[in-house]
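Shown next as structure tokens: one chain only, the form predicted on its own.
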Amino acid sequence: MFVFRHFLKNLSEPATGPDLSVAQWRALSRQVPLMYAMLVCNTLTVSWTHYDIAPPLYTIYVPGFLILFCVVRTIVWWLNRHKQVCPGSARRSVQIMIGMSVILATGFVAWGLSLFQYGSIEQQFQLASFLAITVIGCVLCLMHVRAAAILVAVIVMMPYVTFLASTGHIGFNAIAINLVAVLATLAFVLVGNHRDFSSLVASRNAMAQRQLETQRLLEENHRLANLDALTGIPNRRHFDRQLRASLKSALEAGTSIAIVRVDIDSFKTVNQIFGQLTGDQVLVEISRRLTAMKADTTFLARLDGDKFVLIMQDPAGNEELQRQGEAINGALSETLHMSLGAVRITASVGIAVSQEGDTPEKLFDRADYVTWVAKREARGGCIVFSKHHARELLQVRRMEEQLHTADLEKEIQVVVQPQYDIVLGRTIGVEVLARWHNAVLGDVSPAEFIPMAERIGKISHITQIVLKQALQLSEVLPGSLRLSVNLSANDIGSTTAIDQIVALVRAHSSPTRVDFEITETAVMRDMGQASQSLLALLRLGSRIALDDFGTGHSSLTHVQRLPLHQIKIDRSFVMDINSDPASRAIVKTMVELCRNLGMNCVFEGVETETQLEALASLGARVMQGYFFGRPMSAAAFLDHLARENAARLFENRVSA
């Protein structure tokens, strides 16, 4: 019994894992009902031919039991033919089938051999043929389950062949020999078929696994392509697709959508102070807050960096949109408690509502523009796009086009504004300023085209134009005067831009008298790159001035770490110096700071004599403003210098 169990276990053990059992069960569910139908048909035929010559036990009761057994098993398999089975259930069903095959084979061979003693030689040959054909048919039907097929063949062949060989009849002996040969051949074929069947199942399973893996990779690629890796919300690509679909649906339905741009103000400061890891955590928290407060129908995405966007369906009027934008400001301005400390941020929000005939590009352009306006004019607030902004945007786009297409080398000219030393009583330098006269737009204010040039990446080109003209101007101005040229954050933060500036200065024949003015905002973008850029400029013999000190991210750290020669105090402190004690105290502190650090201190925006007197009383020395001269052309400045020198000579003669 133990040997039989061991043999059965080895025969039924799946070669390629649980999937083979499922495949065997599915094959049996198709073939076993056919096998039982064949058995029922053959059994009825034999019972009919032996009905008159054999006892009822062998023609009615035993075959009736065998037929009933076959019918019951057929019904069981038929009812379960479409059932989805797990590998464990399939394996148990296959093992039960193997056991049933043993019982069935034993029963049929015993019944057939019992009938052999009845009837004529022709009926005995019929019975021999019945057993031989039936066992071959059963083996073929069970071919996908090697154990069942081989067991049936062995159980039938051994007693049956032995019996036929013992009859001494040449015909029965021939049948026995033929049956052994056929079953041996079938056994050989069975082994190969089972191996091929197992390989097919394994191959199909491997293919299914590859398909699953491919599908998983496709889904992962789709997720990565459409979701922001950091925050888990939709990304720019997903937003672009959603915007097109939402706008199309809204236009077809006669409704509208609104784009809400949310730009975090001065987010780079968070990264510089707390590190990028904390910065990432802040972005995740921002996306969480925006997700929590948006409506279910509102689409939220992260465009890039610190920029988020929402698509609102069928928005309310401008007042309600303004309220919702301010609610976003309020939610984001609440303190974020990070592991390294409390972080406080603000966001500038711009909102644009779709109009009839809009394209996704037009709508997004309006939202982008009004967000830029919010950052410039209402930082930390919200602005809804209006007709006023539409007129501005039209002018801005015209300006953008001209900045891209105009011959800026010819259209941009420089003017200079004097910097006056009240102790020496003369002009000691000038600031070189750009002016743009365009054939289409006319005279364009620097307050308009400089920020625009920075935004579209043309500012470095303009800086180089101004620098070329400043170098040419230095050849006609008195040798004692130095010329200051402003550098943008793009210039300071770009190695390429600095290399081009250095190349221009070195190509100039005369020793440079050009100094460079930078802003704190430019420095804040990347302190390391800013320091490298300034050192490259210092090697030219230039000097560095920190412009608009006291605004933006004013910090004495910058004064300490940067190689500065001069600090220019913003005009906002000069305006109120006669009326605001705090401004007077700040000015006095700055004068003393510069004196202690060995730096020059230039006060901008001096427009009245009372301001001059107040600054002088506090120790200020170098000043710049309308009181000493408005921005003027080079020719006008030379005339200005001539008048200044004449006045000074006259004073010297009078005093002598």
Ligand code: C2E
Second form
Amino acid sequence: MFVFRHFLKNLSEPATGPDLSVAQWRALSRQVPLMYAMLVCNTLTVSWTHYDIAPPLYTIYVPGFLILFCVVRTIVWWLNRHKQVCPGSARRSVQIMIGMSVILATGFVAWGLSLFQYGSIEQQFQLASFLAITVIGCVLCLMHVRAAAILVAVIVMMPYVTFLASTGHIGFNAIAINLVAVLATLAFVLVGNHRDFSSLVASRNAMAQRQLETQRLLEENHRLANLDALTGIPNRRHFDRQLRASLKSALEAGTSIAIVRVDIDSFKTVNQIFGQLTGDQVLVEISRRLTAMKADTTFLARLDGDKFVLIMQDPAGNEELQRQGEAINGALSETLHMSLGAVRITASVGIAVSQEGDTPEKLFDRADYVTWVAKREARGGCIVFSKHHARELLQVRRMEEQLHTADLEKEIQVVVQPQYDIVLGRTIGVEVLARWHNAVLGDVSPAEFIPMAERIGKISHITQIVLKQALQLSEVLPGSLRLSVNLSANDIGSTTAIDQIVALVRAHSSPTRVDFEITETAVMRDMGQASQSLLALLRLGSRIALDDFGTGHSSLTHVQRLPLHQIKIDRSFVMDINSDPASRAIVKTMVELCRNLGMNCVFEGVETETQLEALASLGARVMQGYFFGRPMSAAAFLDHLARENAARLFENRVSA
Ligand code: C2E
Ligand code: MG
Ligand code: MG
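Switching from the form predicted on its own: structure of the form predicted together with this ligand?
Everything in the complex follows now, all chains and molecules, and the chain you saw is the first one.
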């Protein structure tokens, strides 16, 4: 029994693996029902020809049982023909099939040989051919399962050949020899066939594995190409595709979509204070919060750095969008508890809704613009693009175009505004301010074109134009006066820009009389780079002033850490110095602070005598503002100086 089982196992469990069992099962499920049909048909013909001569046991009951067996097995195979089998159950079915083949072969050969005694010589020949042909048919149907085919051949052939040989009839002996020859040939063919079948299955399996691996790599590539590696949400590329698709289907359906841009404010500060790792965790948390609050149909992506974007399908009206934008702000402004401490962030949200005939670029441009407006005017808030933004945007784009195409060397001219020392009673320096008169747009305020030039990368060019003119001016102005040139964040954040500034100053004069004004926001972007840039300027003999102090994220750390010579207090503190006790207190503190730090303190925006007196009473000394002189051309300034000198001479004479 053990040997038999071992034989079955060896024959039915191929070395090529479980896929062969599945392939065998599939082949059997196609061929076995045919084999049973053939058996039923052959059994019926034999029963029919022996019906009158043999007892009912051999013409009705035994064949009836064999036919019933075949029919039941056919039904089982038929019902399972479309089933997806696993290798384990395929192997079990194949083994059951082998067992069934043994039972059937035994049953049929026993029945066939039992009938032999009842028939005439013709009927005996019919029986001999029935068994021979049927066994060949069965072997062919079972050829994919070598064990079953060989077992059936052996089980039928041995008693059959022995029996036919024992009859002593030359015809039967010949049939027996024929059958042995045919079955031997079949067995030979079968072994080769089975080998080919196994290797075919193996190679098909290997190919399927390769295809699976290729598919997996393709999916992985697709994932990497479309998802942001840090947060796991879609990236810029995915967003671009999604925007095109969403806009197209919205326009076709007569609906709209909204782009919601979410830009984190001053994210660099988080990186600077807590480090890059915490910065990354904050971004992951932001994407988690945005994912949690968005609707299922809303698409969320990270554009780059600290910029996220959502695409809303069929958005509600502007008021509802405003509310949703504020809800995003609310969710993001909740304290983030990181391992290194609590982090608080705010975001500026800009929303634009698609219109008829929009392109993805136009829609994104509107969202981009309104986010920029939100960053400047409503930090930590939300702005929905409206009609007046559309008018502004048109103007902005025209201005951008002019900044790109106009001859700025010719169109930008500097003016100077005096800085007055009330103790010395004279102008001690000037701030150099840019003025742009454009052929198309006319006069454009620096408050408009400077931020735009920063945005479109033209600011370094403008700085160089202003610096060149300031250096030329320094030759005309009295040697005691210093000139202050404003630098933008992009200037001090870029080594190239600083190198160009240094080269310009070096090429012009030595020692220089040009100082530079920087803002806190510029410093905050990259403290390390800012310090490097400032040191390069100090080496020129220039001095550095911190402009608009008190308007940005004022931090004494910056004041202490940077090599500053002067702090310029923003005019918002001067404006209501006479009406607001808080402004007075701040001015007083700032005067003391500068004194303690050994820095000069310049008060900006002094417009009236009462402001001047209030500042003077608090210890202020150097001032700048319309009261002392508006920004003016070099020629006008020389006149201004002449008048100032004349007045001083007159005063001196009077007092003498
Ligand atoms: P800022 O550097 O703080 O310059 C002072 C601004 O305040 C100037 O405006 C000046 O005209 C104005 N101002 C001076 N005194 C008074 C006053 O008593 N009352 C009022 N209401 N305003 C006063 P301006 O020239 O329009 O420049 C605006 C800003 O544009 C500047 O602010 C500066 O940040 C920027 N800017 C101007 N020229 C340049 C430049 O060449 N390069 C860079 N990077 N920025 C520049
Ligand atoms: Mg300034
Ligand atoms: Mg200022």
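By rigid core we mean the largest C-alpha set that fits within 1.5 Å across both forms. In this text the structure is predicted, and so the values were computed from the model without any measurement. Residue numbers count along the first chain shown, from 1.
Domain motion between the two forms: of 247, 219, 488, 73, the residue positioned at the hinge between rigid parts is 219. Relative to the larger rigid part, the smaller one turns by 16 degrees between the two forms, according to C-alpha superpositions. Core superposition gives residue 209 a CA displacement of 4.4 Å between the two forms.
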